[in-house]
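Next up is one chain by itself, shown in structure tokens, the form predicted on its own.
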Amino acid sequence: MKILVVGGGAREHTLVCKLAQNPIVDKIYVAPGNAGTSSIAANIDISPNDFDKLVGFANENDVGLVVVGPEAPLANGIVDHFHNAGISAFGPTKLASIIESSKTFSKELMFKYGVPCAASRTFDTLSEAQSYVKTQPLPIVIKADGLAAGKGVIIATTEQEALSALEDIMGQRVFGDAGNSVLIEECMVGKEVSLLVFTDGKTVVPMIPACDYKRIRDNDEGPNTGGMGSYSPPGFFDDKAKQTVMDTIAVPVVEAMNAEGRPYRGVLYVGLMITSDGPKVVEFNARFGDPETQVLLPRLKTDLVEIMMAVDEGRLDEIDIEWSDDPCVGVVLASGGYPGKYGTGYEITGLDSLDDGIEVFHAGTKLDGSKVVTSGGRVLTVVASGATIAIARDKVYANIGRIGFEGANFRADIALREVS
């Protein structure tokens, strides 16, 4: 089998590593990939948003399965294009991907079908949103309706912060068309956790839970990023809590999407807040999370190709999905200035100085001759497993400092709450 993976981040590098473990896979292509994927797959210089070129490449190279990583191509209907060309593709259709691409849609879906979530209102004009904020208790959550690379959510602790966030999103259009409308939500209190599920639209199978860290600095300070690290599993989220989420959120939402004429196949990411009233939805994503994928897939024992083919063919009920008991911790190494302005092109050193068992998943990297250099904000995710969270965490932090590039920085508190 030949596989095409669409995307170029650490999530896609992780997917490539796991897919390559299947003995029948003899070739993996990645569009566009990065320096990490180039060592185990063939990078191809095609944009994830150039569907015609991607379909043409898949046909010319006898690709049997396409795996889509990023949210934007999914939202724009990439899976539909491949299916229309008779090529198997893992991921939801454009109709189903709206559960991530429009926060207003997902919120209205939850309200309609009684799925627990935060109270909220949607606004299409800046003046109405600003007037509403002035009447609400603080803190308050401001969300751009559309896709904003994980950065379109602001938790405002003061009225001025909330008004500034609205001005940035709807006035200055810092997230482009994602800010055509905004959701203003109550700020839920509790612990956050991510539960991803595989589904073929009929069968819904949970993965193991994970926690990620969205703020740039320790102690959850600073602006939101695409994610600065993650770990799995969180000790506070047991099997009973997972079953509650399956019964009240994951399964009802898949059934709701069917009822709405938007059958969902692929991975559904359920971002949760564990409140005093039970689990509530923070957000849905229509794909594997990043950085959660980097700590989930190393724990997956069942062959990923088999799972993906079963999802695409509507026979997930035939697959027994198993996971390793060993916890996993991942820490993101980012460029100086991220998530704001940052430089690129800096040589990365120390990648060959790490202990056995340490995995490094590339994101913002590329090859410059024989050198690996930075090319993005989140550059690498350094990952380790161990018998306990503490052991896995110690392994990561004993190694991450050996990797260097100009302006490199990382959070020092990933998974700390699990061991302190």
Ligand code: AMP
Second form
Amino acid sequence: MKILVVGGGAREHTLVCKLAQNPIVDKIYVAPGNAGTSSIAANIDISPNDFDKLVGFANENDVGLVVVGPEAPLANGIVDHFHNAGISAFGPTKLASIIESSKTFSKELMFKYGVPCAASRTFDTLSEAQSYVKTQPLPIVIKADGLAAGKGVIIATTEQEALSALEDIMGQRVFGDAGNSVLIEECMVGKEVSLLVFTDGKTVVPMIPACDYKRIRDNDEGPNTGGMGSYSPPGFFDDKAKQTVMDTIAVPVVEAMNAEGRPYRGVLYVGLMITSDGPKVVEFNARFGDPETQVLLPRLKTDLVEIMMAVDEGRLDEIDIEWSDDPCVGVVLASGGYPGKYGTGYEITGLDSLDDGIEVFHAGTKLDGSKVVTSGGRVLTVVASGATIAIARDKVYANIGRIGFEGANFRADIALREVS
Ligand code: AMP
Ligand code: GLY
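Having seen the form predicted on its own, I'd like the form predicted together with ligand AMP now, please.
The next block holds the full complex; its first chain is the one shown before.
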């Protein structure tokens, strides 16, 4: 079987590593991939958003399964394009991907079907949003409705901050059309956890839970990023809590999507806040999370190709999905200046000096002759597993400093709360 993976981050590198473990897979293509994927797969220079070219490539190269990483192509209907061409593709259709691409849609869905989430209102005009914000308690959460690469959420602690977030999103249009409308949302308090589920629209199977760290600096300071690290499992989220999320959120939402004529197949990412009133939804994503995937897939014992084919063919009930008991910790190495401006093209050294068992998933990297150089904000995720979180964590931090590039930085506190 030949597989095409769409995307070029550490999530996609992790997917490629996992998919490659299946003996029936003889070739994996990645569009566009990175230096890491080029060592086990064939990178192809096609944009994830150029569906015609991707479908043409898949047809010419006899691709039997397409796996889509990022949200933008899903929201634009990449899976529909492949299905229309008769090619299996893992991920939700355009109709179903709206659960991530419109926060207003997902909020209305949750209100309609009684799924626990923060109180919220949607506004289409700046002046109405500004008037409303002035009547609300602080802190308050301001969200652009559409896709904003993880940056469209502002937790405002002062009225001025809330007003300027609204001005940026709706007035200055810093996220373009994603800011056509905004949500103004109650600020929930609690610990965050991500529970991803596989679903074929009938059967819903949870993965193991994971936590990610969105802020750039230790102690959750500084601006939000695409994610600076992750670990699995969080000690504060037990099987009972997981069952509550399945019963009150994941299963009802999959059923709700069916009822709305938007049957959902693929991975549904449920971002949760564990509040004093129980788990509530922070957001849904229509895909694998990044950097959660880097600590989830190394723990997956069941063959991923089989799971994906079963999801696409609506027979997930036939598959028994198993996970390793060993916790996993991943720390992101980022470029200096990220998530703001940063330089690229710096040589990455030390990748061959790591202990056995350390996995390095590439994101913003590319080959420059025989050198691996930086090409993005998040550059690598360094991952280890072990008998305990403390062991996995120690392994990552004993190794990460051996990798170097100009301006490299990482958070020192990933999974620390689980061991101290
Ligand atoms: P999102 O892009 O929706 O995941 O939001 C980014 C981050 O903002 C989340 O991971 C939370 O930490 C935070 N967040 C979003 N919505 C809320 C909320 N209603 N209350 C508290 N924190 C939130
Ligand atoms: N880790 C959050 C996301 O993938 O959106």
